[in-house]
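Below, in structure tokens: the form predicted on its own, a single chain.
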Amino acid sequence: MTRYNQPLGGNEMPRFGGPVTMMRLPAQATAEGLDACFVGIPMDIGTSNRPGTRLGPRQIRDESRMLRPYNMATGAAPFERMQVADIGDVPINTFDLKKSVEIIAEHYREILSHGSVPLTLGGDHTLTWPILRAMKERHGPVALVHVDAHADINEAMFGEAEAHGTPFRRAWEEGCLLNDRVFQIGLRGTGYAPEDFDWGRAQGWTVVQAEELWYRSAAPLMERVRATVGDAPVYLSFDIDSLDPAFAPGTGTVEPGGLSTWQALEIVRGCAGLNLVGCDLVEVSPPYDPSGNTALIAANLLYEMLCVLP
């Protein structure tokens, strides 16, 4: 018998039964004693187009019921070496985005105080800013691998500093990032001006637009990421809209010409060897994908993130 928590197996309970936790893992109230934890942030009050990401964490958990503990592609067996549980959701104030930012930051301060690595189920992308604030307080400025269709570096949206299009501008302003070790991958679509993508480049960030990955593997790019980031603490933020809407239509701001699911797997698996201190998977909006496939892909990517933790 292992001393580590195990996902509930399909031969112990039918896949359509059992607890609605991530991978049907045990639940606990805090991150105490955990090497890594799954935590949800059911929020869409920072969205600018289609809502529904408040329902993302619940459906990601539901679609994770088919996941098994052993990674057949990479040989990773995270539940043989780490204590992992689902610690529930952050109790945001769904009527106040500004208050929710600080609620999230305080919640993650508590998680990080236990030395646990949080794997976050989103939720709109506003949430990454307060997480990075807590990360900086724990680890100092961090490297960043940001996979997204959008740069999310707006100075403001409708005059507001808090929105899902501003988190990385806010994180930069607060000194949360190691600017020479920031990668933005998958950016594409229309914009207002070249500065929409070039602002990050001006800060020393590496911006890889989606077209640079058309018809090719992402593995060489991830070799470059690993060489650049080195042993610095690094945060992985993965917006599901980085994927082409043919794969993941269930999100709020879709853009054609995106990444494939196999490129997404290459990117996450390519983070193996990095000093990952946290990860998130954001912007899953279940109402726009009644098949559940967007959430299923999100659940698989979160499992892959768990597999590459140091």
The other form holds:
Number of protein chains: 6
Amino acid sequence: MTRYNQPLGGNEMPRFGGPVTMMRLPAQATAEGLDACFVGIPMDIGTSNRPGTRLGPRQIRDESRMLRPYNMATGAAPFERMQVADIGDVPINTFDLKKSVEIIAEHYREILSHGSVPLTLGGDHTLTWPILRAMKERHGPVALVHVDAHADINEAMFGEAEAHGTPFRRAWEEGCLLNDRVFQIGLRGTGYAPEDFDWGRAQGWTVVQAEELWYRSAAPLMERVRATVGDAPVYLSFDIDSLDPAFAPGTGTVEPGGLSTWQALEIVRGCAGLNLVGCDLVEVSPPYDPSGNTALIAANLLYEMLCVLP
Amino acid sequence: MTRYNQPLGGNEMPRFGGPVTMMRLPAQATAEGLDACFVGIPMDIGTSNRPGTRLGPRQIRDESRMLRPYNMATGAAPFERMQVADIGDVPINTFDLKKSVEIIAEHYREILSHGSVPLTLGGDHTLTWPILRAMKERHGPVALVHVDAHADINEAMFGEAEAHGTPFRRAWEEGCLLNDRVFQIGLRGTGYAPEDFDWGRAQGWTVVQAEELWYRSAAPLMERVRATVGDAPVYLSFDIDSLDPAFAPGTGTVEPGGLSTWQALEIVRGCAGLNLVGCDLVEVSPPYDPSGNTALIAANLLYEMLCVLP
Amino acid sequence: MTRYNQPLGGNEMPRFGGPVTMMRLPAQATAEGLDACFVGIPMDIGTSNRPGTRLGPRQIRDESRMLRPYNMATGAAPFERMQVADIGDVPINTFDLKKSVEIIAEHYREILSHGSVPLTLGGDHTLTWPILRAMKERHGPVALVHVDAHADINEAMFGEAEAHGTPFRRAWEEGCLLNDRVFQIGLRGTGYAPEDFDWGRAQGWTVVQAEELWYRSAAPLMERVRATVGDAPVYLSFDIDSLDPAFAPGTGTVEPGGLSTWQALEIVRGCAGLNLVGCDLVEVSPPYDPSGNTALIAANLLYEMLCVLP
Amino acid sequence: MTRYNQPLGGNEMPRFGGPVTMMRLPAQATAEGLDACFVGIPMDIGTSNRPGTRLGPRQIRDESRMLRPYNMATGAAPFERMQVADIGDVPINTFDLKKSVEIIAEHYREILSHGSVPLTLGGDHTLTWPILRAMKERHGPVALVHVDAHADINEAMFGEAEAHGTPFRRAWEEGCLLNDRVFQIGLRGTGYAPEDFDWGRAQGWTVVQAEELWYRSAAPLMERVRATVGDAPVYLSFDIDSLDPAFAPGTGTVEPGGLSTWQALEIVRGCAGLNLVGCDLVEVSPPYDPSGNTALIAANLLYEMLCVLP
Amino acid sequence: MTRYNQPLGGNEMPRFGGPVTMMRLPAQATAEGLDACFVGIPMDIGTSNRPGTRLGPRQIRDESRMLRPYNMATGAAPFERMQVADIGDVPINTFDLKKSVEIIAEHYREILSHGSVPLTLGGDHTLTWPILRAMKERHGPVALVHVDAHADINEAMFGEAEAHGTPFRRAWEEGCLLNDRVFQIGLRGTGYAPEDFDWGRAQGWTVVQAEELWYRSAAPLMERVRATVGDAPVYLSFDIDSLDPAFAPGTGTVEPGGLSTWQALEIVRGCAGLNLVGCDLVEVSPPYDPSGNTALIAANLLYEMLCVLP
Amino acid sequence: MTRYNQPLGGNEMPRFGGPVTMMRLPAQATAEGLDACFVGIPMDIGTSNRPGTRLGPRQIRDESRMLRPYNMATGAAPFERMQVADIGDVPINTFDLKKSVEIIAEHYREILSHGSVPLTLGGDHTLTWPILRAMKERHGPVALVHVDAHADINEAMFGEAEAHGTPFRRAWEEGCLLNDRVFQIGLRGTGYAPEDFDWGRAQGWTVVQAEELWYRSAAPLMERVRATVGDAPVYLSFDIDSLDPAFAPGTGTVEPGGLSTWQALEIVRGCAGLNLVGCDLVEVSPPYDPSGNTALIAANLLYEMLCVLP
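Could you please show the structure of the form predicted in complex with a further copy of the same chain, as a counterpart to the form predicted on its own just displayed?
The complete assembly is shown below, putting the previous chain first.
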């Protein structure tokens, strides 16, 4: 028997029963004593098209019930070496996005004060901005692996600084990022100007448009990522809409021509060896995939993130 | 041929084609020259449970395509006596609820300046507050027929003054209501205190809990409403969740034991003779009824509202 | 053991297995030797709003799998006194509505030549017109119990004589109906002229608008129907959209304020004693009720029709 | 501040966040110290038509998130007078129904040993049989209020003694019931023999077929129930398929012509004053109502059961 | 500011509000003055399996709301060089397919008389036949890029010349096509004879079965297309069922093993440089993808077509 | 005219009508006289996560209605050389999994006694165990091509020997398999121990994890399979969850990162030349894909299996 928390197994309680925590792990109120923690941010008031990501954390937890402890592809055994639990949700103010941004930042300051690595269940992408702010306060500027259909570097949306299309602009403004170690992967679709994706490039970021990855493995890209990032602290932000809607229909700002789950798995697995200080999986919108499969895939990716934590 | 706008008929364009305006009426940019106008408020950032009402106006318009000009139950012929059009949506700021409240108020001041009666396609119930503010500025305090599962008179929600559970408290505070001519119909469910529904009663309002209407016609109640309201200007706010979820599954804060469509039709038809200065139909959440039937019922109720305008 | 066909029971084959025939009865190619037969007409090219009724017969048969032989409300035991089977579908021409009308008429002439009473699984309401034509050829003009949200007596739709909104006008023109014994029950909604429902009244028909039945039993009405119809041959045409969408969401031309299943059951059961020569259940559109419940209710109503055959 | 557990309020955590326990109450491992407990039985291997009730407890808990502490219709305030928690799920053996029956019985013996009243989230109706066995061991034979579309008194199904159509036959055989104080309410549909519902009557039970309740309040019936049951220990078993599918589409063995939520609420509220020793709400099948509304109604009915506990 | 129509931006009106025109462009009644126009054909009476494409234009327009003006992959800026608008729907006769074919032909003659390039939102594939007829009258025989799971070259279906499986046979018969410049891409599945796909080859057409494209870029194929077609006028007909159902579930005649959105984008983008005189996107059936994603992908492909217009 | 049964064609009966048998083939009660037979096993009581496969056979048959007789990719013409029919469902005991296993074994002994090759429509994967037992009794140990996300070689699940995660362990124990000719293709996901997939390897089986096939054709693998298997009798067991959920969302134990339909078709087509003695397609769960597409793909794969029978 291990000394670490274990996911509740299917031979003790049917998969469709038991607690609705991430991987049916024990719940606890804070990150105290945890090497890593799953934490939900039930928010969609930063979305600009379809809503529903407020229900993302609930459905991701629900559909995580099938996950067993060992990674059959990589051999990873996270529950043999880390103490992990589900610390519940951030009590955002759903009627005020600006206040929610502050609430999130404060919540993550507290999590980080325990030396725990947060794995976030989103929630819309606005949330990455206050997390990065807290990350910087703890770790200084961080490298970034940002997987997404969109660059999310708008100056503003509808005149507002904080929205799900602006987090990386805000983080950049506040010096949260190591600009020579930022990767944006999977960008595509339409824009307000032909140079939308070049803004990041101008800051020194590496932008990998989706087209560059079509029909091929993402493993070589991840080698490049690892070589560039080195041992800098790095944050992984994974927007489920980076995937083609065939693979992840349950999201709000869909762009065809995206990544496959094969590539998504390679990208997360390719972060092994990096000095990950935090990860998020955002933009799962349950009403747009009642089968639960998008959330189930998200749960798998969060598990894969856990597997590659240092 | 009539001199008024007419809904596009099914013998000119199949019902599943043609413009996606309310009842396939002509669109115009402002309320100028209109006796009544349909206007959408695509908003859900004031909701506290399930989202999706931001898509309500689109789906209501879509499903209104079956509506023909004459009312077979009442004989009403609104397009023989009024100029009606669809004036589109209010450009709310979806990232800031407080600003949206201001935008709505300003938009309705403009509509009312044309002497047009607005029939609003919601959107979450927060929107009734700025509309009532604009109404008061134009007409002075108004009588109110409020059909809903919830009283929506919270002092605050999560500390916020503006949310979909507070509009009538705000309206009351600002003196928008004729307190002796306010009816709340269909209230039910659970509350934060046993006296939740008594706050309105203490202001002189008439509160009719859903249980009082079970198994019976709402016509006698509407007689009482008409007798009480008299010729005062009156606003009709109809939350689709007043209906039992059997009749209107597509909404976000569901309470079983509600009204039937039979009663809903009687309530709106029972407003004939009142001096209606505005009406809204709120809280239709398309993702929770992909069949479109909830929106279709909403479209019918909006049509019935048009039929009883003075 | 009975000498009649019996539905396959749940103790011989799980309800979710076995043949997909109506009530899991034996299939046969023609109506020969049958007192009554179930027959499908997979058609939706006569619909004017939402499609999908082409799949109605398949889903009604599928969801009929739960039906057991005895009627617990009325004590009816149809399989103790009649030979019943499922004779499959009419091979309509889905690319030509006019030809399909002819195909249907010919098919029913053949069925009726066996002295069998057809119980039709629709399909859109256009189909009742050719059936009534065949009925008249066999039985002379018939009485009619027509349960529907719509009168379906348009002179034409989009200039066409044959569509799902015209069958009873066509039948009337050809003298298929005993005009003093025609009942239209459940009509409501909007129309192209205030007198739409009065056309039938002018022919001597009895039109019972939905509003007349709200909150009350349909049994007294059916007494009146039986007294009026007497022993004339009578055809029962039941459009599932007569039901309120709460009770039957899976249909294409939805009108709120309709009948309940309580009333629907009373109406069909109230036909006991009539000289029924044929029945249909039309306008079930599976894509608008993926749960299958609308089809399941339709299957039950078809079973109730079987129970009241003379 | 109260000394009892309270549901997590919407002003502390948005309704769409927080723990997925019943009413967002605290979870605990056993019933120790609890006046009443919510407990789930995630099982559908006893179902005979559509599956899915194994997911019922998860969805009921999820959709219970809107429930506030006070009952606005009855004034009940259960959290002011009882210690209540969610004690999780029974670890049934999903591959062996017979063993699961034993597991359930043993689990409830343990719950009852704490003097706690179990409120069960089903799960298919097979589960009531082992619960009644445990009840009898604790309380002796009990009175029964059984609300259902089906009598569930089959001698066997497919040759098996234990299935979702047999629990009350088994309970009767083992002397678990006070036969003169058994009520079966809402029965309807089709049967294998015309006398299916008379078996209970022959044992002295009162059988109220659905038809007897159409269009009317269930309150008079409940007066009769209370007068008959007196102060005997009584068990309430509520099958969600007692409701008409309009009101509860998400279930597996649907029968049209059922109860309304108005009647359902009256039936549960009408148990106030009875000496309730346990309650269950069974047969919610989430895949057949992706909106979650059936589960939400179930959650409300479970809350109403809590409100009427002695 | 540009002198051309622009799509309504997300900073002026939330994406989920505003007019339901293609890309939220201005609507106008005819193609007068337009370089290109979006036009809908709401038709499904030519379909042979699942219906629903009649609702395709409405859902494509609805889901096109996210599209911004610039193409991030190709740099195309169609609204900087062309006047584009949405000219609404063709008023087909939904009760008569043959008449609808005539109506469509006449409608396109009118569009083409303005020198405008029509981009058609289908609607079932029957519609391409009358469009090609109008194209021939204007431009003489045209080259064809036909992307589809099916060859659609049946002599007849159920004895009918006009149906969604026959348009290219009809067009060939009438000499609408430049047979040495016809490409059929993506064909697969089952047939009525082993040589079904060889008929086209016998006419000189190039048939590329889906299998030839598996796991690889479609770019080389499009080079070949461009080399072959040269500067002939060319029509692009894109059936969404060319895509594998993983990528486009919302269609009626599904064949597994199809194209990916990666290939679809390459195919349309690979038409840059061709002398496109018209394009269509057909067979989107909303009831089979309630998420809207299939329509959203269709909207993107229509936008990509606009981008490659000469 | 051929002497073999033919699927009912679309020119005789619309695709959405006609009998709900596999490919609309004739039904018959036993396998007598058949070279191959389609047979359903409506079972889900062996599933460990989401249920619903009990409805798989019904939906696969329903969605098989589009299949025409000839294979356009391979030229196969199965109905020109084999007598094929649909022999209905196995009457499993849905309340007792162990008895159902016996019922299935006995049923397949009977099928095999006619020298017919069974093509099984599942149902959960438990069913392959009794089929393999019957296969061994007829043919001796068989080679195996097992396509799946999971190895299904658990010693037990929840202490039970028979469940959908154990069939190949049971078959191995009983000597049903030629261990040097067993291929497991598509395995992936998480496990209870890092060596879960190595158990098969230790028996001499070839295990091809999904990752090995990403981005590439499965044809080379199938060459290897054919070379290894030679002319041994071989059984093909295809679990639809081998496919990535993008391609087959309607199943119960979903693992991202799976096969594509391109590969699935190659795998089945790559069995041409093998001495196939039986095939199954399991784990289609209709409630998780209401579009029917997963079942439609399953129907296609079953047809492809028919095409490669010796």
